[in-house]
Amino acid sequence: MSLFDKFSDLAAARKSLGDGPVPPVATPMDAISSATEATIGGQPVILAGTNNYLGLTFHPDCIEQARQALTRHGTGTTGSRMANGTYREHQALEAELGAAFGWPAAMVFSTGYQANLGVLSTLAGPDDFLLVDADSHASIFDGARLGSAQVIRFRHNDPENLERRLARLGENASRALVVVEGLYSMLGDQPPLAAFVEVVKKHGAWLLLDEAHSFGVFGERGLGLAEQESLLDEVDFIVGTFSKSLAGIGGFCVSPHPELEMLRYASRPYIFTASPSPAVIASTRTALDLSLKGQELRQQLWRNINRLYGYLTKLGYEMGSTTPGPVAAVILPDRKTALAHWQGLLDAGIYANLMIPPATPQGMNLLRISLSAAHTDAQMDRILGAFDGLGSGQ
């Protein structure tokens, strides 16, 4: 017997990705040249699987700012934000964060997934309730197991069945705090916020968007689907991270109540971690400002973005979700084709996001596309041209 036998299933997984010089899965890159643009396995390749949807990571400013931190600053804290690691700019970023919403409150964590982490095990205790969608991302379900809250899942994108979860609760309700996401990571879908909003007012639950795909990306400013659904004073709290259109390293969450502000004294992940270095807050709060202007940005993105969908529905692939997303998950059938399909694009100069059980919902095998800002005509041209040497996947 072996502390590792439990693995055994994982290496049987892995080993059927094949043993090829370039891994489809933690794919090392080489070197990046750009905010689309990168080396691996030798090759020049068109990233098309980052996240950086606002194509904010080479951007003058945010490494101008960064480096001006690093010179005054040091390179890290060295301490929590409750000992020696709050400095002026932390501060700062969290008041930009809560002006930008409206909002009294605004806490930064060191990571969006702590962010979730620290607010849902303290939000929620052993007399509460945490409803979670079932396709919630893990960060979701981790903050949920950290807490000693009682924890019922609801039906992906199902607000009726939300609702007979919180009838149930009866008076108890109250307690009850629902978590959903604006932008579900995986198959890039949207819940039907307005309808989760009215189960959740119904009931005098509370509610928790977690905006880490759609900051940067819905809304006139950018704030997040609540912001482009005219649903902001409807939502209770607003998780989010730098790590997608902010460009960097770190997580928030907002809110409308004050009492937000206690959770720094309560909240493990947020007192026992380091807190993020001050370059990593300049270079956030320069790009949080880039992407409330951004309005260019979104539109250069939504281009991008209805092209791809337009184009890959007409080769006849299955999407993920048939509302256009900055993520297009193409679902294939099996491993064997998704694998395949990964190779392709990347013999083709293109890399994807290969998605595979255990790590996609309902077992599927997904391609994963993610699209930026900052992908020129000519690039878009490429990654739609690498999809038509290898058929519709089924």
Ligand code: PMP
Contents of the next structure:
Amino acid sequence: MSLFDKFSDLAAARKSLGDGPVPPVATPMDAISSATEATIGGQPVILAGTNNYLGLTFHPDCIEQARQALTRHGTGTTGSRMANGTYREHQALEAELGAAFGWPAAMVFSTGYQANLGVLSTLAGPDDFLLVDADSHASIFDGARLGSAQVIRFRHNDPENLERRLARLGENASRALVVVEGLYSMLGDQPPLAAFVEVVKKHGAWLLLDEAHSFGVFGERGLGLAEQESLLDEVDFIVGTFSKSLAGIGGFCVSPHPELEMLRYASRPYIFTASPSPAVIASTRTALDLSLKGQELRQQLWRNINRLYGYLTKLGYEMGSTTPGPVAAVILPDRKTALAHWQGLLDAGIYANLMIPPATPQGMNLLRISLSAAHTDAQMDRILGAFDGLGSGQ
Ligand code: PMP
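Got the form predicted on its own; any chance of the form predicted in complex with the ligand too?
All chains and molecules follow, beginning with the one already shown.
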């Protein structure tokens, strides 16, 4: 017996991916030269598998602000927000996030993962209920596990299923927090948000929306799905990340409820970890500003999205979502086909994501293309063209 015996299934799954020169998971990037270009396995590739939706990772203003912050404030804060890691700039970013939503409360966390951990585990206490979509991101399930609320799953994107569960709670629904995402990153699908809002309101429950993948992408000012659907007034908490459209690292929670502030004194994933470094905060503040007025970036992103979605459906691929979005998930029949597609794209100079169980819902094997406002028409031609040689995989 060994401590490592429990990993034998994972080891077998890893082995099934082969041992080619470029691993399809944790693929090392030799060098990154722009928001959409890198070198992988010694070969130049177009990046079509990142979360760089607005293409801001190399924006000169973000880089310059980060550089200045590095010089002025040093490399790291070396401490937690509640001890020695709150700089004026962390507070400024919180004020800017709150102002963007027009809400009084905003908290910055060190990652988006920790934002969910910190908010969910603390907001919902031992007498409360957490109702989470069955396809939720790991950070939502982990936040639920870290806390002591009773956790109830409802069927993915199914407001009727949620309604039945809330009805069963009766008056206790007023102590229930419902959690949905603005865009599910595995299949690229969106929730029926208005229907969820209706059910939550009817039962007097609370709604938290994780806009990790939808912030910067949806809505006139890029605030996310709630903005696009004119439902901002109906949401109690929005969680987001700095690591996708905002091109940095970190997370946030904003709320119309000023009481959110008390989480600073109670949330262990907020208190017991170091705060984001000054350079990250500076680039994120600039990226937030660019995103809020980034209508042209979003137009370009959506042009690219509609082009890819139209092309893949024309080729006969089964897509993970019936509506186009920044994540295009191609459902392939088995792991071998998915791996062959991933390798075929890489051979054609396109880096995409291979997604396999247990990371995927319903044991699916997926090839995921994520697009960016920074993809040029010529790069889109290359991405689309790379699919021509692959066959539909059906
Ligand atoms: N929530 C969702 C829905 C996500 O998809 C992710 C990351 N993929 C996170 C939270 C965590 O964000 P971060 O990478 O900033 O920790």
